[in-house]
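Form predicted alone, single chain, as structure tokens, below.
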Amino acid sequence: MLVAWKYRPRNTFIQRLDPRTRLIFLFCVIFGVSIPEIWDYRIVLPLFLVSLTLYLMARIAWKDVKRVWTYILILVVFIVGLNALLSARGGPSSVTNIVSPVIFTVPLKIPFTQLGWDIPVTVSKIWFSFNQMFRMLTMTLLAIPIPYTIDPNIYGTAFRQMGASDKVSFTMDLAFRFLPTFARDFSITMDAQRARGYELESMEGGIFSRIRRLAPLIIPVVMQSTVTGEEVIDAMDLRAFGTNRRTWLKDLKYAPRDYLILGLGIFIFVGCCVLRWGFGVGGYFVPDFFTNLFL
């Protein structure tokens, strides 16, 4: 049986929005902030503040998203931010071409050899790292509330009324439900193995030894996921899914507040395009106030 995220009704402005509005707004912000030439903090920071405001308006309890935020912050800070800090990859060439003070160097050595090199960390790289993290967080703040504040029964309806086909809409509906279903099966399997005396907390040894000891968890979870998938396929076949155009139980309607948010999303996307390609604004540079902090 497929389950959903920890959704529950909340009487908030965000939850009263049409789900199509929130998805379209998310796409507008993602496409706007992801324009390769947009690196100006005067554009990125206001978009981050808009996303943060909408996230806080969703009023999601911290206990519901604490684990999600832990994984995301590890990804953003230690992978995205650290990669940008050391290599400056994923950004414009001006990050490394700008003459910028070197704050410190990070020595990297190849184990058991004398080979290695020193990586300079400059003010420009530090500022670029901040830019990358804020860009990622801007998109994350809008994406996290979606599974917690949108009724899982209308995922498929939302995508269908956005113009997607029945197959695509149903695929997206199942995709939103698969991950929490997988997490539930994994949790049940862990509890079952603990009840049989299997010690999961005291795993020792190398990485291959740990992977081998996880087999009593991985195999049952994969088998259960396979069985669940087959049950869904059988249920769809019994209902002749795909043989004809299907109808959807719910019918979504836009309200005035939806047009307001849609207008804001379109304004953000078009504004980013016009600023960058129309006026040449948005290129990467290090502001003087940030450079002065290290002088």
Partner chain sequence: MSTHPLVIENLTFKYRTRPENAIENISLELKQGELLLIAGASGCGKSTLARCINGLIPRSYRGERRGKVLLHGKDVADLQIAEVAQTVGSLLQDPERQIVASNVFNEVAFGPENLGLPRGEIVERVDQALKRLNIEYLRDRETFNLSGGEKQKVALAGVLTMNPSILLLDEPLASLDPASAHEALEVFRSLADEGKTIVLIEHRVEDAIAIKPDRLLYMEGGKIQYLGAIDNLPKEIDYTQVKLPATWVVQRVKELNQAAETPTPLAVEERGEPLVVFEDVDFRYDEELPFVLKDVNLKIYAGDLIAVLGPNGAGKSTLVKHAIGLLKPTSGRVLVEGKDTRKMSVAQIARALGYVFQSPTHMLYAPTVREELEFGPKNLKYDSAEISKFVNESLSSVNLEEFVEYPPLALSFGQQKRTTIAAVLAMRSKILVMDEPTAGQDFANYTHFMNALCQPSDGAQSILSANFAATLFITHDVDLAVTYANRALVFGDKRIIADGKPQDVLKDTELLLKYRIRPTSLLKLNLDLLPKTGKFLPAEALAAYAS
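Instead of the form predicted alone shown above, give the structure for the form predicted in complex with the partner chain, please.
We keep it simple here and write out only the one chain, dropping partners and molecules.
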């Protein structure tokens, strides 16, 4: 189910930033960590702290984001964390190549057979899964506040002034509002079908019959979205969208604080690249203090 969010003006440093600054900074961190493949906790941890500081500065009330964080934490811990722990894929090959003490093994068996694998969990894998989770959190901490703290009226302008075309920019603008609409339609349909005795909780049967049982929810919502989409197109045509180069009423201007944050973003991106490729620092290794914990 989709999470509807609510923008509210707050008088915070974060919210006074230009939306472009926020987006560019987010991309600097994502690309800084992922392109040069930074796995060194001495870089990941400070970046995490920077993100956490910026997140806290946005002063979003916990109850507003509780549900989103629940989903994100489930995703990060169970999917990213467990996957990293068990398979150690999705990272550098050195995670599994390093000779590292085995702490315990997880026997994965197909039920009622002898087929399966014993998966050794090494110190290296544990360290890797921690690392992976912190990298993900560093990025999500920057991304989550965006819908809560950027005025929905200036998404389009922000993309336009970052160089996207009129059409792409307005598409982004609409897309951000399509989600709450979708969520609203979904809840109306859910109510309508429950009134006909439909219960999501009591689904029985195998995976395919379960998917079939979702049809009463999915089909009306998809139909509704398609119809809405067509109507939006007509409404935009009738008001001459796409015929001229568009004037965007709102004009965004960078303030000194924006240059500060943009500078920090570029510093992070360039710094990660230089450390990794120039000095060979930032790759994967297991620090001795961590290995010693298990010995």
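This structure is a prediction, so every number in the text was calculated from the model and none was measured. For the two forms, the rigid core is made up of the largest set of C-alpha atoms that agree within 1.5 Å on superposition. Positions refer to the first chain, counted from 1.
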Threshold 2 Å Cα movement between the two forms for Pro220, core superposed: yes
Once the core is aligned, please say if the CA of Leu26 is shifted by at least 2 angstroms between the two forms. no
Core fit, then Gly263 C-alpha moves 2 Å or more between the two forms: no
What is the C-alpha shift for Pro36 between the two forms, rigid core superposed, to one decimal in Å? 5.0
